[in-house]
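Starting off, we have a lone chain in the form predicted on its own, written out as structure tokens.
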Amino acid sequence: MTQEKQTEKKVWIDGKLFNIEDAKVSVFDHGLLYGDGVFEGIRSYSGRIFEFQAHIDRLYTSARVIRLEIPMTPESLKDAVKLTCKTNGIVDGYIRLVVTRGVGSLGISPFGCKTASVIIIADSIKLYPQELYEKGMKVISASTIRNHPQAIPPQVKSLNYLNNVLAKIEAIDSNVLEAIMYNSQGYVAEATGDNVFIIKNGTIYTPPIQAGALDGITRAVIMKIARENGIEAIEKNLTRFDLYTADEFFLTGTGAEVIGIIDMDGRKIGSGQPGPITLMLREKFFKYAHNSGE
């Protein structure tokens, strides 16, 4: 993409649409400065917001739980999204839904800020590249630990990712695009950006929220196609024994979709190739994923 088009696209922040060079947050943001705010990573395809309901209660959620007031009503904040997708001329494309806590001091303090900002940036995505859908993906075991649920619950998407890029560094440092988390015990949380999920004797396994998980959108998506197929898919505590010795092994998030693992720590999961249940899964999460959403 030219320079000269990228500048086209339009960024919502707070009632208005800006260019891209015009699209600035003040550094007095409590969102810059601490991290203090929420986000939502949301898909579309074939120009509908997928699973948009469910993006949008979260998003609610989390907010509540971090006591911050969005500005805007569910409805009204569902408008100024498609608004943005159609300005950007977003058919198959990425939505992120940021809110910030907004302007306030310096100080750690969030009731200085006056009145909360909401950004929604609509655009392409290509998280991994195709080859590795295709043959499947290297991961290695993190050794930073999940944030502890008494710290930060697991189910608020929060702005404050840096426990996950820590491990996201050494994912990178090992020549791989992805690292498994634990929690403060040794059993699984969840991937850098993903959720995780194995499967042992025809049965699907993922990590309970309680693990230190994110809820994810796509997670509960793949859960309902297995069921629908009649797979059995439960929620487990999972250690990395279990990962080790799965027959197959897949990640799934908003921007991964569902994506195969081959490899973990230098051994091989499975056949070591993308197993027929991961395939199956992927094939119709995209058929769902097309025909469906808002």
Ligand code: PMP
Given for the second form:
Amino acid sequence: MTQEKQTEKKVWIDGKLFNIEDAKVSVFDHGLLYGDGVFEGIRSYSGRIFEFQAHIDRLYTSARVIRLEIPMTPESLKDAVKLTCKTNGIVDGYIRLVVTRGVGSLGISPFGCKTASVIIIADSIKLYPQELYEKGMKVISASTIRNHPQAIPPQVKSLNYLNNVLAKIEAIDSNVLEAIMYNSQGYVAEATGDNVFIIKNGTIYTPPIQAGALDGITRAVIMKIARENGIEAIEKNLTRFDLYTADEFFLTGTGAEVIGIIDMDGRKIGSGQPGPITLMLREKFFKYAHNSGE
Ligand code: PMP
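Mind giving me the form predicted in complex with this ligand, seeing as the form predicted on its own was just shown?
What follows is the entire complex, opening with the chain shown before.
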């Protein structure tokens, strides 16, 4: 991207478009002080916003659970997202939609924060190097367990990502880019920013949301594509053993899209290369992504 293009970029905050250098929030915003807020990561493919309504619905659901009122209607928020994409010339890109609790005092109570702030950033993202999409990626098991559902429900896509950050640090300390997180019962929950899938004897398995995963939008699309192609997709509690002995293993997410896993904790998974069903699903995913959206 040219320098000139960079300076034209605008960020939408509470109804106005700002140049990047002026796109700022208050140090008294509880999003900063307490990680109090919710967000979405959304992709645009071929100029259309992918699974837009599902992301908007999840944002409002997350907000409702943490008793955060988003100060605009879903329709006006969608219009604002579209405007921000258009302003930034986004065709194939990534949108970060953030709702913070807003400006308050230094105490924890959110009720002194008058109005939530809405931020829309439209940019690009490459979560993992391209080479890993072709050759497959290595992961480790994190020792940090996923948030207990009675602490912060993992279905809430909140601004408090420390749980995931700690697992990500474990991955990077082990010279890999991603970690698999388990729940307090020892079952697989998800990766730090992706959902987990394995294939065994031609059937796809993914942990149920209740195992402590975000209800991933890419996850839902992949299950739909699998079923449409005659592959059974089952939600089931998975253990570390199931992942080690899978024929194929892949992760899904808005940022990650679909990426094959070829090694976990030093054990080779399947053939040691992204498997045929993984590659087929990945291809069909992109076809669908570029031909849907709004
Ligand atoms: N789990 C976590 C913790 C995430 O942050 C994400 C999104 N990056 C996902 C799973 C994947 O969800 P989606 O497909 O909706 O992006």
